[in-house]
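Single chain ahead, written as structure tokens, the form predicted alone.
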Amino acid sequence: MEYDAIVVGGGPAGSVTARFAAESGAKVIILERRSEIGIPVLCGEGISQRIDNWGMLEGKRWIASKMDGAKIFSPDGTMVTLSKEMAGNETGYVVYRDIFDQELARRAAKAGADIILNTEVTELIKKNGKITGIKAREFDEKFEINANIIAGADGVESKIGKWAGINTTLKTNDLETCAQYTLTNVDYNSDYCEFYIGKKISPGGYIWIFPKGENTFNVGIGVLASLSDSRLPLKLLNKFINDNPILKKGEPIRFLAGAVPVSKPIETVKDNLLLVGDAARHADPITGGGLTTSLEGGKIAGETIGKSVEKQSFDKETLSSYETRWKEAFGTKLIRDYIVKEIMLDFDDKTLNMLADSLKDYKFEEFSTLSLVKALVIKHPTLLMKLTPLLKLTDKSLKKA
């Protein structure tokens, strides 16, 4: 088989990459190791309403709930409320991820992309130092596909990047281990996503409650791998639910577990290969949320592939425009949020309570890392030394703010 581009992985990043490459005239195939796109669900299912402006999805069948914003609770229960415009990439919609992923794959197929399921890529084919295709296995059948470009959208455990020589190693303090229940029969109404922070609640991470429709909620936890063992996330999540008089009456209808990167982005282009989504470490280092950046980055990757095919130029120099564009779109924010994550790891629960108390009545003109830093330094000037690394990534200094 011969293709212009092979996309390894049929999640949101892979499907969007394939769609925009196909719409640009490239012959594309998606290889997905699972037997069904979108199954199993692997996230909290929150995404920004900004996607309404991108035209990537049709209809509303993929929407479970529409949110008014987010509420953040400190260890002592102090609440900071943010509107949906200010709450970041993980609030706006709570989606049905299986339907969401399948709709993105449908749009890729409509654009002309081929899709093969139950297929595991086992090796990159290299000739004279250049990647010329892949070896794969569908059930017991082994086969090869030749292509000019390979796109790795194979998630946090990306093998494609590693085989290409990209350093994909994640340190334990750059990885969140997660667990989540979907609970039904919960007698609670909310139009907000809720986040609970604190070292005792969730070391290095947070617990979330996302409304998923009538009396149904996603209740999950992310714990920094360097601060836990494999059993701790579920233990803390169960405790949180059992200590909550409303949640503990709910009945589980789904459980899932997984991991998300909370690292800096890595090298995303190597010769004629590129990485997208979690494989590129494009998840937000503070929240672990990666749906919005997967879509945004996938679109850029697909358009880059299309231009490469049009020019019949498949080297790193041509594909590097992908890296340039995603860095302009959201790269600075990811680096900035990584610094914030590292700073927050030094905050004990007493400090988090103090900060929440300072911010609970603060009127944000916008919610961004810069506006948050401004608010904290105004309230607590002693934090200035800890927060100064962020100044290198902002357009204005705090002294002028």
Second form
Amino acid sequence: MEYDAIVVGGGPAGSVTARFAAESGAKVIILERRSEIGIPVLCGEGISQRIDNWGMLEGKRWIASKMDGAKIFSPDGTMVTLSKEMAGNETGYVVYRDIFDQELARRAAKAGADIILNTEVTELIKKNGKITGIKAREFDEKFEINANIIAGADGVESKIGKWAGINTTLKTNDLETCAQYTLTNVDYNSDYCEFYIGKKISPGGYIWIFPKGENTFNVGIGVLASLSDSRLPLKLLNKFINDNPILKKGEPIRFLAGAVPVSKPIETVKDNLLLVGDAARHADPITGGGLTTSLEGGKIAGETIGKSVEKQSFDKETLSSYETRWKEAFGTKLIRDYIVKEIMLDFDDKTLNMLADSLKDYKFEEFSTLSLVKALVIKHPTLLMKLTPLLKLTDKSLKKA
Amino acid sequence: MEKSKIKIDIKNCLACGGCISVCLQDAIYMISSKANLDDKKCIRCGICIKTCPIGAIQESK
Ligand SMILES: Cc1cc2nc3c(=O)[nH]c(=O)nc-3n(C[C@H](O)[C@H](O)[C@H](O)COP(=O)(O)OP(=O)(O)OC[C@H]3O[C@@H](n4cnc5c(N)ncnc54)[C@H](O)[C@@H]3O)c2cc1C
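Previous: the form predicted alone; requested now: the form predicted together with the partner chain:
Every chain and every other molecule in the complex is listed next, the one we just looked at coming first.
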């Protein structure tokens, strides 16, 4: 088999990459080892409403509910609110991740991409130092596919990049290890996404409660792996639910384990191979959210593949425009949020309570981690001194506070 | 004293891939939605044990 491009992984990053590559004329195939796209769901399912502007998803079937904002609870229960009234009405959705992923795959297929399931990519084929294709296994059958470009969209494991010589191994302080329930029959009405932080609640991470409508909630935990221990995420999540009289009465309809990279971005192009989505370590280091960057990065990757097929040029120079463009789109944000993550790790529960108290009546400019970080810097310039230059805050905006 | 072997209990593994992403030796592979450990590559550092959110990886006694 011959293709212009092979996309390894049929998650959001892979499907969007394949779609935009196919739309710009490339012959592409997605290889996915799961037997159903999007399943199992490994996700909190929260996403910014910014995706409305990108036209990547049609219809509304993938939307479980629209959120009115976010509430962040410090260890002593002090609440900081980012609501849609304050944030110019743009907040986010809680999605059905299975339908979401399948919708993105449908658009890739519509654009002409081929998809094979039950197929694990096991090796890269290299000839004279150049990657010429992949080896794969579909059930017991082994086969090879040749292609000019390989896109690794293989998620947190990121083996494709590793095999190409990119150091994708995560340090334990750059990985959130997660457990999550979908609870139903929960007697609670809220259209806010809730976040609970604190060393005892979840070391180096947080617990989330995201509303999916119909008394159903996505409730999960991420613990920084360097501060975790065998089974700790599950134990802490169970404790949180059991200590909460309302959640405790809910019943689970789904349980999962998960892992999200919260590292600095890495090298994403090696010769004729590129990495996208979680494989490229594009998830946000503070929130662990990686859906928007998978979509943004996937579009840029797909367009870059299209261009290089058009020019029939498959070297690092041509593909590196992908890296330049994703850095422009969200590279600064990833680096900034990585630094914020590191600073936050030094804060004890007392400091977190103090910070939350200072923001409990704050009117945020917009629904984003940036507006939260800005507010913290404005209120506590010395505590967060390292951040001030990163935010490029003008004297004016500092004085205004 | 030799460090004891590490064992992934595949009946409990939920295929999150966390252990794979932190393994320094590239010794863990997903096969049929289960993490499998290549004992020949494993250096028994134990990082994967601490990373597993549900405790499916243990030292084998
Ligand atoms: C518990 C949890 C909660 C999260 N909550 C949120 C949230 O609320 N909001 C948000 O924005 N993000 C969230 N994230 C992050 C988000 O899920 C990821 O950023 C997103 O899935 C990245 O998409 P992707 O396409 O890069 O990777 P994935 O969705 O992981 O897709 C990778 C695909 O590649 C396949 N694959 C891997 N290796 C191979 C191989 N060798 N051969 C063939 N196929 C292969 C896998 O089967 C998989 O389907 C969460 C993550 C977790 C774990």
